[in-house]
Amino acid sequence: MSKDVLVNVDDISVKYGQHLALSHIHFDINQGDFITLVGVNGSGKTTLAKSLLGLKRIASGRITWVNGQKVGYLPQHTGLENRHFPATVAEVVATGLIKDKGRHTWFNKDDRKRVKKMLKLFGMQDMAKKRIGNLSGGQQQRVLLARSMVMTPDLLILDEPTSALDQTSRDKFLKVLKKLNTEQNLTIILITHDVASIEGYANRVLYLDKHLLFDGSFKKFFETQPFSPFIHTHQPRYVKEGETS
């Protein structure tokens, strides 16, 4: 494995009962990648993310992590949309530290500094004491991103983070992610059904439909998609950049 590889996914398959959700998936996640994981509904995108996180058991194959890697995760549904959710913005961000703290779940001065730093990074420092349920969708996403980042992850996985945002909020959110990727070398996997909206931010496309059908650049993806029948019929023919379609 290359020294730049964070995660090696080696021929994994995942099942729900007798239903095959993912079949013989293999790829590497490299340090500094900004990957967009795309596919139709039911193609296995969230299942793959949960498999990487250890939240879903794989039926076969192996996922190998470089030792000591930390992963931040922003799920598609958070439950924070309820306007009566009682937690403040600062409290929500602080929950991102709980995993690192183990049994010692009280927050000290250094923890509060880390939370304050994250809120400032995402332009939310003036809203620290506001209830998260009273924020707009775009503001909530920035708070949740701050929560995912407060423990300084090596890899950030986001599941449809912009699906409920308007175009302006979506662009702002993606610019923040791109800044983290380029300035902090944060490795990112962003799940979406709208690959066109991520062009210019991500540098790599994985197209999934139970099988991994494509792994390469946006340029190659857009050249391949309109003309390759397997993209439309979802037949398990894999294309990696550099191969002819």
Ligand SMILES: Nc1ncnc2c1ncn2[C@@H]1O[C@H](COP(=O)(O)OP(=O)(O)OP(=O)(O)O)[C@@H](O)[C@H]1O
Second form
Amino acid sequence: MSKDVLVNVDDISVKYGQHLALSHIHFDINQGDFITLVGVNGSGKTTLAKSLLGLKRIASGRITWVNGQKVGYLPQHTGLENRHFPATVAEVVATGLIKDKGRHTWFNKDDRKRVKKMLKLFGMQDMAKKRIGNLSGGQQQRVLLARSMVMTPDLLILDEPTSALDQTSRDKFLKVLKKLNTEQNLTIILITHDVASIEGYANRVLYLDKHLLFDGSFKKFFETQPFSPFIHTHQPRYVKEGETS
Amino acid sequence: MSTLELLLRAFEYGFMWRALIVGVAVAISSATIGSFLVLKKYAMIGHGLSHVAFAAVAIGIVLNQSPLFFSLPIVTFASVIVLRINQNARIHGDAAIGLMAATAMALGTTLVSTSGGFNIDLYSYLFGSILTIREIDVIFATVFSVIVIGFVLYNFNTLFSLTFDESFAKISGVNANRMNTWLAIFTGITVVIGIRAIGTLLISALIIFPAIIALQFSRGFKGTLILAVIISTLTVIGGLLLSFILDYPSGSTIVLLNSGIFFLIYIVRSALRLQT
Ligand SMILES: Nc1ncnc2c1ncn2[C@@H]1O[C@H](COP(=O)(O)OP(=O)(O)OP(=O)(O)O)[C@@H](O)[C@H]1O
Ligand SMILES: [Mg+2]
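Okay, that is the form predicted alone; can I get the form predicted in complex with the ligand now?
Full complex below, order starting with the chain above.
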């Protein structure tokens, strides 16, 4: 009861045409949660993220946000469609400030400082003036991460953020996230295929397969979903960990 | 008379001044709007609209109405519709534009043939003729280009965010639909005010070329936009003066100047790349 609810997801279903991608999903996101959202390919993880962000219309149910939340989002496919798009790294990161500064402001010195600081956090300070299309996939992903973080979000939704990062960058990145989560109470939803790598960082697992099949701790997750959740050798059933267990 | 004398002579004529003012106004609007269209991969919209403008002008001439005022609402409306179609994933946007362009062209030529065929009047609308520019065109073009500049400056970061990544812009609170509609409306108006100086069939080139040329040089977005405006303005002024000296159609001269610059850059760059 002491936890503050940030978002209430109430029995939502989402469709693509006739195809049902999410069915009757129900959960709360609490302030300070570090959630990892797992499931097989096509299980609806990205769809759920987009629904939360209002990028995908929900067919039924209701999503209720506590007022005035700033949400950062790293999409799954960060690869640029157009490598020749004229945008410098600094310009891209600065678009993350629009949410904060309003749609009509021009950025000032302070803003440029914030951008620089963020690039430094991701080890990209030397690339500020480079064209984003000239960066590698992993570097581009880090730039887009910086764009999501520069707004100092209340909630960060990351769709497979570590898929293009090398081992060192990934560990560093997860540590940064954990630090923001514990020290600044940043709420995080991290979508991943690699449950093992995220154990020790996240504190709550949501397991999705069109339906929400599990919602609880890592410990309980590995106990109740003994087979790899990515191989359908068992009949999954919904488990919600009790408040006291 | 030497070329220089001829050039100086140009500035003695009222129509030349009117052409230069309208030309610069069109250059600025088309380069700015064009940069967004090219980067959003909507460049073909300009091409489709120029054909619609041709049909609208033909209808205007047949009905004995002012072709420009007649085509303004038609082209702007078509622009908004085409944008919608492009965003609707179920129809192929490029195919839709191709269909629209061909239909408009067929309609236009049919109308023209029933009313006595191509004449000087229509020819000037097709490829631009600076002699036809009136004061009202000057006022309209100037006011409009100021509005476009104001719009872009007021919404600069939003427009950039939207062009780079529409989803992210949306979650930043940008109303993508509304901004895209404004862009479509401005595209339509740009095409129409470009008719006098550049011509219906060539205006799309002035929407595409400056952005494409600027892209060769600038790494950033702001730089690209500024460079596109400079290139566009210089080629329009240069093209208008050349067309006066050589007595060529103004639109054709301006577009050829742009093509020339583009291919020159392309060749130089390829040569440099071969050397290293
Ligand atoms: N744009 C779309 N149009 C039609 N169907 C879609 C679309 N996007 C997703 N789907 C369908 O919705 C379901 C959920 O897709 P989603 O992308 O949310 O899965 P995911 O869990 O993110 O998968 P992955 O692990 O591959 O990223 C899939 O069956 C997919 O085929
Ligand atoms: Mg996905």
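Positions refer to the first chain, counted from 1. Model, not experiment: these values are computed from the prediction. In this text, rigid core is short for the largest set of C-alphas that superpose within 1.5 Å between two forms.
Remark: with the core as the superposition reference, the CA shift of residue 129 between the two forms reaches 2 Å or more.
Annotation for residue 160: C-alpha shift under 2 angstroms between the two forms, rigid core superposed. Superposition on the rigid core between the two forms places the CA atom of residue 120 2 Å or more away from its counterpart.
Once the core of the two forms is superposed, the Cα of residue 143 has moved 3.1 Å between the two forms.
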